[in-house]
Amino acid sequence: MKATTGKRPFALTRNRLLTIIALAAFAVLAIIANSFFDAFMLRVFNMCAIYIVLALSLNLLNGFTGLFSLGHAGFMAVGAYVCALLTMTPELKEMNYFLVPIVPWLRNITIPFLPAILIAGLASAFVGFLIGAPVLRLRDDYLAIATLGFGEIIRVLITNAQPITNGAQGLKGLPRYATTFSVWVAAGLVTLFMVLLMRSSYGRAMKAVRDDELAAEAMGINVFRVKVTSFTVSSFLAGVGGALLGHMITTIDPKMFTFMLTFNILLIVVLGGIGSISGSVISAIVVTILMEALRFLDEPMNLIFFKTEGLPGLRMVVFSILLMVMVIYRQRGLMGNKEFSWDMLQGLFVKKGRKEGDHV
C-alpha cells in the first residue's frame, strides 16, 4: 500500500508536467502559424479548431448521450446569425439589407463579440430545448428523421425570413473577429468543459442512458430529462461554432447549412470515435487537414495515363469511402470510447521496443 501510494503522486506530477509542456509548445505554435502562415493555412489551421467544437457538441448527443441526431447545421445557423446580428454596425446592416430593409428592433444593435456569441449559444439552446422536448420521445431512425426534418425547417425559415435574416442574399462583411487565438480558446474551453461534465455525476447519468435506459430508469436517472439536457448543451456548443464560424468566414447564408455541413461533422465523430473527447479533437484536426489537401481530385487532373476534366464531390467520396471503410473495419472509431493518456503513449513506445528488442 505504501509502495503504491508513493508512486501514484509522481505519477500525477510527471503527467501534469508533460501536459503543461504540451500546451507551452502549442501556444508556440499557434503564435508561429499567426505571424507566418499564409491566409489559406491559417484558416485550416483555424478551421481545425472550430470543427473540434463542433465535433464535441455532436458526440455529447451521438456518442455519450446515445442520441442520433442529425439537426446540427441547423443550431448552428441559428447560433451564427443572431452573433452575426448582434456584432454588425447599423451601417454595415443598411449595406446588406438593401432589398428588404431590417426589423427596426435590430437596426441599431450593437454589442461586443464574447457576449454577442454566449447570446447566440443561448438562442441554439433555446431552439434546441424547444425541438428536444417533444422529440426526444422518439428513439433510434425516427429521432434522426425527425432532428434532420427539423434542421432543413430553420433552413428555410432563415431563408424566407428576409427582413430579419436578410433571406437568400445572407449576411457579408462581418467583422473578423474568430482569430486564431478566440477560436482555439474557444476549443479548448469546450474541451475542458466536456473533460469535466463526463467525469461528473452527470455525464455518468448521460453514458448509462446511452448503456441502457431502462438500467438507468431503474437506477432513478430521469431518462428524459438528461436527454433534454444533453440536446440543450449540445445545441448551445453547436450555435458557439456556428458564430465563430460565421465570423471567420467573414460572411454566412442558408447554403452554408445544408446536411453536408452535419455529414462533415458525423465523419470526425465516427473517425475519431463515438464517446471518445480525444478521438473527436484529433479527427478534427485530421479530417480537416485532409479536406482541403485533397482539393485536387475535384479539379481535373494529368495523370501519366489518363485525364481526368474535372469531377467535382470527387473529394467527399473519397471520405465517404474512408468511413465505409472504418465502419466495417474499425467500427468504435480510431480511439473507440477511450481517451488519450501520456500513459498510454508510454506504453505503445515500450511496447514497440520490446518487440524490436526480441526480434534482435
The other form holds:
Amino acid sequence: MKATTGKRPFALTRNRLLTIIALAAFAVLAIIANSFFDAFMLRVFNMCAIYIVLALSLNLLNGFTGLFSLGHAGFMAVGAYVCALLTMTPELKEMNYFLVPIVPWLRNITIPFLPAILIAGLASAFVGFLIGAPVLRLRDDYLAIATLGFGEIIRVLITNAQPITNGAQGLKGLPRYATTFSVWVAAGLVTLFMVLLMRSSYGRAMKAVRDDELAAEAMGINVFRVKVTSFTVSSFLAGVGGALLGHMITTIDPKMFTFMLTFNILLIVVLGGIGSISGSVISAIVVTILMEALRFLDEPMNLIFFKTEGLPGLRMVVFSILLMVMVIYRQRGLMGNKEFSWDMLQGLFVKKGRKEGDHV
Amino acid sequence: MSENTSDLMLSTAHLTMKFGGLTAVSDLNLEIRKNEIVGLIGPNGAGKTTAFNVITGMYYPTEGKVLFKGRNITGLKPHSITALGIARTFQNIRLFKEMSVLENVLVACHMSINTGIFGATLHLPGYRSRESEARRFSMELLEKVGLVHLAYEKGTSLPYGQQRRLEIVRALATKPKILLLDEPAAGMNPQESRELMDFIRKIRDEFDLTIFLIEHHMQVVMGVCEHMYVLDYGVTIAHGDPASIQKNPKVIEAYLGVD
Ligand SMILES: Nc1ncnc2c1ncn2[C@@H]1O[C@H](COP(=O)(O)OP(=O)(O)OP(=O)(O)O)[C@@H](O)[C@H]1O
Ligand SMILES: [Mg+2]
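Now that the form predicted alone has been shown, please provide the structure of the form predicted in complex with its partner chain.
Whole complex next, starting from this chain.
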C-alpha cells in the first residue's frame, strides 16, 4: 500500500478505524444483551437508547438553539398516544375502552410499527409547530413557562379526550414493538442526524441564534424561522421517543407524561453538557443505568444498625443533588459543549502517563 | 445636491424614533450615494446607534421612512434588510462566542448557502457545492484582511482590534452594497485608528461598497469621510463636507467639553 490515501474521498484514518471498531463492538454487545441479558437488564439496556433519543431532542432545543423549553413530556405524550392508537388491533382497543367506547374512525385502524412511529413523530411535530409559532416570539424565561404550560395542557387534553385516548385509564397491552434492534437503530439514526445537522450550515445558524440572536439576525438569518424549525424537529424526535417508550413499557397513561419526565431528560442533558451530542449520549446511558441501580434507595433498607421504611423519591433527591453539584462545580456538564473524539481520549491518557512519569 | 438621484444608495425621510418621552432620533434626512464614505458623528447619547438600529430594521421608526436604492424598506425584518444588501457591525462587539473565526464568517454565508434543514443535514449535492463555495469565499475574505492564520481560533479569543476587524469581515460575507459601521475605531489608539481608516477605504474600493460609519471623535473620520452628518440630542445640527463641518459653530458648541 502506498501512503497516498489522503486524496481518497473516504480515507481510513486511525480515528475512523477506531470508530468502526467501537461501533462493531457495540453491535456485538447489543446482540449479546439481546440474547443473554435477563428481562430487567435488557429493559434497562434498551431504555438507554430511548433516553438517547429524548436527550438529543431536548439538547437540539436547549443546547444548540438556546431555547429553554420545559414542555417536552407533552410532545412525547402525543407521539406515544398516536403510535399506540395506530398499532393496536381493534380487539385490543375494544378491551381497553370499556368505560367509554372508542370513536369509530379510530377503532379499525391498525398499521405496522414503522409507519406508525413516523406518523407519531409527524403528529408531534405538527403540535410543536402550532405551539412554537406563537410561543417562540417570547424570550428566555417566558418561553420556559409557556412551554411548561403547554406541556400540561396537552396532558390534560389527553386525560379528558376519553373517546379517543381512553382518558385516565390509559392504554394497556401495546404490542411490544420497541425491540433491542428498533430502539438502537432509532438512537443511532437520531445521533447521526444530530451530528450531520450540527456540522452543516443549518446547525451553524442554530448555534448563531443561541450565541447572539441579534447578531444572527443581522447576518441575514431568519431567526424566527430557525427557532420554529428547531422546535418542530425537536418535537418530532420527542414524539418518536415517546412512541418507543410506549411500545417498550407497553402501557401508557397521562400520568407518565408529567413534568417529572421532562425533568429527567433535562437532567441528562445538563449532566452530559448543554450543546454536546456525545455528552447527551454518554449521560443518557449513565443516568438510565444509575436510575435503575439506585432504585434500592426508594425501597426499605436494612443498614444493620437501623432500618429505613423506604423513602419513595430518595432516588430523585440523589439525582437532584448530583445536578446541583454539577451546576455549581462543573457548570457546563460532563462534556461542556465539546464533542468526544479519539484524540481527546488519547490526550487524557497521555496526560496521565506523563503525570505518572513525573513521579518515577 | 444637484446630481441625479439614481445613484442614491440609502436615504431616510423625516426619520424619527421616540422611546417613551425621549426622542432619540428626530427628523433625520440622510442621503448617501453609491461608493461614498459618509460619517455620522455626535456626542454620547446623540442617537447615532439608534439611527443604525432603525435603518437596519431592529426598531420600527415612530415616524418617517428608510429608502434603499429608492425602495421603501421601513418595517422589513433585519434579516430581509441584510439580504437586500445592508450589513452592519455593532458598537459593542457581538461575535458568536462559541465559534471559530471561520465559523463566524460562515454564519454570514448561511443566506447565500440558502438551505433548508434537510438539504443541509443530508448534505445533498446542491448544498454541498454551495457550502464548499462558502468556505472558499470565507477563507478568501479572511486572507484579504489578514486573519486567515487565525481561522480556527475562537473569535472571542482574538485581541480587541482583530475582533473588530472580524466583525467587519463577517458583515462583508453577507455581500452587502452598503456597510454600516458602528464606532469601528472605538478603543483603538491613533495609529490603529489611522490603519483602520485606510482599511475601510481599501474595502470600499475592493468590494465596490458604500460606507456609512459612526464615530464620536470627529478627528478620526475627518480624513476618510467625504460627507458627514452631525447629531446632537437626536437632531441633525449639521451636514456637509468635513471642512465645513469643522468650522460649523453649532458643531463646535455641541462638542465643547467633549474633546
Ligand atoms: N431601546 C431603547 N430604549 C430606551 N431608550 C433608548 C433605547 N436605545 C437608546 N435609547 C436612548 O436613546 C438615546 C440615544 O442613544 P444611542 O445609543 O442611539 O446614542 P449614541 O449616539 O449611539 O451614543 P454613544 O456614542 O454612547 O454610542 C440615549 O439617551 C439612549 O439612552
Ligand atoms: Mg452608539
